[in-house]
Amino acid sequence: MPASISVHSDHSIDRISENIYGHFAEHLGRCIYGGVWVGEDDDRVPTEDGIRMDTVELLQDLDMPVLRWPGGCFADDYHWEDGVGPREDRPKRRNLWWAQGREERFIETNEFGTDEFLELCQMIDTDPYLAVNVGSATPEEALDWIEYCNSDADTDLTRRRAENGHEEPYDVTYWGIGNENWGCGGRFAPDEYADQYRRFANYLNGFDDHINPGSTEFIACGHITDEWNEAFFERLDGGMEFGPGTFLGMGSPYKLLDHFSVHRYYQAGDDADFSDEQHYRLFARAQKIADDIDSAAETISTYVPREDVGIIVDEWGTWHPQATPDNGLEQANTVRDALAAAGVFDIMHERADVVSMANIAQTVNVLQCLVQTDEENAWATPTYQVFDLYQNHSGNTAVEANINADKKYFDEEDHDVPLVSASASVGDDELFVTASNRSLDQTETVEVEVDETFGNPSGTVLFEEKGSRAYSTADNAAEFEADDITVSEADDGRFTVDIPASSVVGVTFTK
């Protein structure tokens, strides 16, 4: 049957966070040594204070609103006072978790420490997101790197900072307080973790309050699991039962945390050779992301009003069997990994009121990646495509889509699969649909209906006849860029537009 999507425009549901279409890089592989950080020695490709421009230029067109570093596992393992001071004398350390590069070299050299990261969120014109190591460090470590990143007060660590060549604060927002604890994190069951996660918390949220007031967000870590949830939020709540309470500010526990994350991977066959039923399983495993997020947001809404705490999918995106430890977490990033990354987004738009961020796994060379490097060129990935489409969306109401499409099924998935997916939101005199066709083969006449008082579409398409195993290299990534597509007007507030197999595109209504 024909596809049509029925947009209401009048039907809102919250407006699209900026940080929805999130960043994270972790000292991975190459994602941060040979993607971001080369060292000011290396004459291959342009440089500026060690860090490859190439890549700082692709993430500069993208207009990032975040980016999450250091990990990851290996957040959790890391001591932020072994990347700061000449370099010439900071330790090198283990990396406990990930190898760097694409040999099994497990040390970390702590020349990409928080001022390089935080120059680095300079050049791209992104808001940093820090996350804390709770599993092997204390809070006193914590509330110092806090100290040390957003203190105007005359303190040691602030000079150590100018000292550093940073007298200004760097007026971090984000702060993550550990990851995945309830694994590589400190295999905390979820009471313990609630238990060092209110003791970090208390700290941090004390120079919140006095110190910084009101400029930081703290992000408590949680699971895919109710149970786990649950039992974090209620440990959470019992051990506050017997403090000060309000007497001396502190409230309720919920004060203690502004957004709560969970993380999906999902995977189905290779990631360039895969049958033509993997093609389409893997839409219906991304779906799982829907299910993690409307979880999270009825155990937070049995805790604290829905809207007091934002859920954050802080790690989300493709990981194929190709992406091992010992190569780097490296994979072909085809272009049904960007239609899955577009589903992912029309899955957020929808719950536009309860997602507060979200952040790609990685920014460059590890897993979904959006950009990919060798020693002398950086390129685009399919993916970023997709998110340089779908940034339109960004600050915009998302509003309601309904979707009538033919559906694939498979009896072991949890959902079945629609051949389009889409999502619609209004900004300024503008309505902005984007739709995918899933189908391998078949191009889909698409019906969209809107409201009367918009019109004049222009459209754009992303992969035309590139076919959804197709992957970007550095000799051909301009072929993946987006192309004008025709939008036929029909009557009474509808157009029809034909999208191509393994495709996305873009319509703008104006009023």
Contents of the next structure:
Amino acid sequence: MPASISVHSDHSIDRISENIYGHFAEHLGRCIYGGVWVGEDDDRVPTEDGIRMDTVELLQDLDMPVLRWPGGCFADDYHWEDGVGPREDRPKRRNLWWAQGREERFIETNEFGTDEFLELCQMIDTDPYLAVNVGSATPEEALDWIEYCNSDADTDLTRRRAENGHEEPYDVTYWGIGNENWGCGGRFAPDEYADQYRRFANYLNGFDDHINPGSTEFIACGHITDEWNEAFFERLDGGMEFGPGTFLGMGSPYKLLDHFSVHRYYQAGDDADFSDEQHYRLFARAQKIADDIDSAAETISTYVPREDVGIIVDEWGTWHPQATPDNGLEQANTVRDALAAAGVFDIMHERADVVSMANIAQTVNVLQCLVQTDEENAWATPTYQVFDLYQNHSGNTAVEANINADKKYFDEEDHDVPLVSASASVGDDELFVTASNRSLDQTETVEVEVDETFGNPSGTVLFEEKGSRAYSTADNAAEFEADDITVSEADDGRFTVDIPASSVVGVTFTK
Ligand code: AHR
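What does the same protein look like in the form predicted together with alpha-L-arabinofuranose, given that the last one was the form predicted on its own?
In what comes next, the whole complex appears, and the chain from above leads the way.
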């Protein structure tokens, strides 16, 4: 059966937040140290204030909307004051989570800290998202951090910021209150974390209220199980029966929660060496993000109008068996990973009414990175190209797209996988459709039906003839960039495009 995509441009879902194309960079392996920060004395790559500019240029070209830092698990054993001030005075500290017995990962040198991170965000014109230490620190430490970053009052901390070269506040909007607090972030029970969350958010929100109302947004750590999420929301009011959602609802002076986060990683077979069955199974596992979002949305809606609290998928992507703590969670990033990312974006577009942000793990060198580096080069992975293409949806209104395609069927553990994944959005006088053909070996002729006010299609394709197991290197990365593809007009609002096996297509229609 030939596949088809029927786009209903009058059936709007919601605006697609720019922030769903967000990133995550942790002090882990070579993500920050080596990938972003090489220090001022390194002359192997061009640097500015110790930051490697080849990585920065790739990230600048990507229009990255938001970057989460410093963890991950790292965050809940990190004390931000260790990383500010003259670099030669900064203490070396342990960090438990990415130590795993290996000396060089056990030691955090603190060369790269808050000011370096926020300068990086300014260089690449992205919004910072800071993850606060809840597991092993205090609300006072968190409050000091927000004051250091955002206050324009004359205080000891803002004077220190000025001495460190930053007179003006950074105005950081996004504050995550802990990370995976059911695990590395303190191993809290959900009701214990709700108590901690309320306590930390009370102080951070107090800063917001007194200093700069409405300028910050707070993110609670959720889980992919309903048990954790329900118990967290149940307890958030502290058992005081202030009324449903007192600490949640828009309009409440005590609104302590803006977003609720979930994480999802997946694998099937090895990074670049997988069976045909595993090729397809990876998409089935990535699709579980849809269930995670749907069940978190349902839980939230029990406690508060759903639009008051957005869902953030602030860690997602492939985590193959090759990525271990011993190699700094590095893995080959193939076309298969990139196809899985395209499918995840299709899922998020379809849920644009509830997803407020997403942050792929991780930006440079670690897990499903977008940029890889060696000592002299930085290059884009296939996943980078998917981000670049899909960001044309950014800020558009997601619209319904019904897909008719053959499926791969799995057992009960994994969902069936349609061989074509797609989504569509409407911007100013434009309709943008993305579609991927997940077949390992068959070109798929896809009929795209659009509202007849749209026409003049122009198409681009990623990964034509590369194959699912291909990955980029310093030498061949340009081969993974987009090419033009022909989109033919059939009749009255019907178009066809031959999507090559294991490739992704973007088609823009104009009025
Ligand atoms: O991204 C790697 C790790 O995965 C993060 O530190 C942690 O939050 C998650 O378990």
